[in-house]
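The chain below stands alone and is given as structure tokens, in the form predicted alone.
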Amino acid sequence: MLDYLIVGQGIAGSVLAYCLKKQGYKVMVVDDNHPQSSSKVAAGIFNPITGKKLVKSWKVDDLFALVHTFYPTLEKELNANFYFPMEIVKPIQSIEEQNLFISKSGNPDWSGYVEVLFPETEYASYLHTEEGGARLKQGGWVDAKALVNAFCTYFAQEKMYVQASFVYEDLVLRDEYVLWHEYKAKKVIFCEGYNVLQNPYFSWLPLRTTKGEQLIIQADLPEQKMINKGVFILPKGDKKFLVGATFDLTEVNSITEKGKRQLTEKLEKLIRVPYEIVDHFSGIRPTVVDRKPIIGNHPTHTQLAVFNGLGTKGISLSPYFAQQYVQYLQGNSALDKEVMVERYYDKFYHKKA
């Protein structure tokens, strides 16, 4: 019998399955290996300072301490390259923003993340930085597609991977276990991203689909730094850069002229150099109303659980909450209240009524 059947081999499902296996559990991962899954088109950025008000990312001190050890160790074990720590250049485009950065950079809590404020002349040859800017430390990106593919190879080698579409009607619930085809498991953990909205057991969760359009451009920009202001500009090698992303709650997963226009308008406010668009694509990500992950058991079927809602910050959230969840499953620690699925149980009971 399996200890855990993991449905979904995106970033969240992969990291959780890996952490469970490292604790000695017998795990099987099921995924259809769709080439356009949200994890495979995710930018994979981890950024300590976010938003117009320049706030530290939620739980950044705990999350980033793990990010910078977990992924380098994983690279060695999986024999793959996907972890790229990188300075983030953040131009300042108003006096008000400049004053905000100056005030925050003097805060000891920020000293580990803001390196220095730079003058307007430092990047003036290729950026609009009339008010200067800041360099952020501890940021970077993980090549999400390379990570997921490396995990897939690893799981296959360990004989813990099944490439298949998970049909919910094929799942048989027993009092102490579940059956799915020839597999018997103590618990199924759904790590399906936005597909959980089609899951009859968890469709009551307050997830929504958010489409993000992105561009690949070619331009004469530095390839050792990420630029982030309005849009991110992420170096991908050979003078190609990923530019993103839009946030659209209403459209299906397709590219649009509207999305391209939104990106190019922001891009042209940011860079001074000419560029060529070489690709335009989109992906769907799961987002939660309160922007926190959703982790834990189904209200009435304790053999079923969910590990979902990590959204755009899946790279930084996955290692921390996968390890916390494993400890919780072992009875060694509690989950953060902010991520417990119990906070939405009332939606299940309301829908059932």
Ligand SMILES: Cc1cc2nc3c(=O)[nH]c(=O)nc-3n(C[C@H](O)[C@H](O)[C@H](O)COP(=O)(O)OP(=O)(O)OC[C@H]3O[C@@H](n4cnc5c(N)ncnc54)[C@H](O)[C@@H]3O)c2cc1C
The other form holds:
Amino acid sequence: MLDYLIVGQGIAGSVLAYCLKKQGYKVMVVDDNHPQSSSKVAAGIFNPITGKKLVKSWKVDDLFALVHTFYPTLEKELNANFYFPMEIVKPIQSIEEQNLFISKSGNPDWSGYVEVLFPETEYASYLHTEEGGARLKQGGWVDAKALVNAFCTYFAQEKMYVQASFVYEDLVLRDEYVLWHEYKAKKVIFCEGYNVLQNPYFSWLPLRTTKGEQLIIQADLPEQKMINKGVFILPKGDKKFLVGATFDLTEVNSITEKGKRQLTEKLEKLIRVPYEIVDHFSGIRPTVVDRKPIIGNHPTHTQLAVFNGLGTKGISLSPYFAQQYVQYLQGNSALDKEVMVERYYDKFYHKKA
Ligand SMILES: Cc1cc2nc3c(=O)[nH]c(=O)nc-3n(C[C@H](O)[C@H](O)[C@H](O)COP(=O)(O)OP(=O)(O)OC[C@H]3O[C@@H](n4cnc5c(N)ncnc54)[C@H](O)[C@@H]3O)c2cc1C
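Switching from the form predicted alone: structure of the form predicted in complex with the ligand?
Okay, now the whole complex, with that chain kicking things off.
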């Protein structure tokens, strides 16, 4: 009998299945290999300081300590390249912002993330940085598509991968285990991203489908740094750059003129050089109203569980919470209250009533 059957091999299912296997569990991963899954189109950026008010990302110290060890170790184990630490350049476009950065960079709590403030002359040839800018440390990106592809190869080699569409009606629940086709498992953990809304056992979860559109542009910009302000500009080699991303609450996964316009307007506020759009694509993020992952058992069927809701930060959240969840499953530690699925059980009972 399997210990865990994992449904979905995006970032969530991959990282969780890997962490479970490392603890000696028998695991099988089922995925339909959708080419436009969130993980296959994600920019994969991890950025410690976000938003206009320059706030530290939630749990950034814990999450980022792990990001910088987990992915490089994984690269060696999976024999693939997907982890790219990279300086993040944040242009400063007003005196207020400049004051904010000066106060933050002098604060020991922030100095690990803000490297140095630079004068406007430094990037003046290609960026609008009227008041200079800041360089952020500890950021970078993970090539999420390369990551899930490398995981897929690894799982296949380890004979723990089935490419199939998981049809929920085929799942048979018994008191102590589940059956799905020829597989018998103590527990199924659903990691289907936004598709969990089609899952009859978990469709009550308050997951939202947040579409993101992105562009690939060709431009004469520096290729060793990421630029982030309103949009990110991520070098992809060969003078090509990924520009993104929009946020649109819809389940329709398609590119639009509106999305393109939103991105180009922000881009033009940021860069001074000409550019050409060479591609435009979209994906759907599994986001949650309170912006926290959703982890744990179904309210009445304890053989069923979810690991989902990684939202806009799958790369930085997944290693930390997959490891925490495995510890929890082993009875060694608690889950953070903020991520426990129990916080939404009332939605299940409300829907049933
Ligand atoms: C445009 C865009 C930009 C993003 N940028 C970033 C970023 O810069 N940094 C960052 O950290 N995150 C980013 N994200 C978010 C990140 O992509 C998500 O947090 C992450 O991919 C979610 O992973 P997941 O495994 O939960 O879902 P998914 O990637 O959707 O994976 C679910 C998998 O399950 C499969 N599946 C679903 N249902 C079934 C079924 N019934 N049977 C079999 N298989 C099934 C799907 O095909 C898929 O392979 C971005 C997302 C988008 C869309």
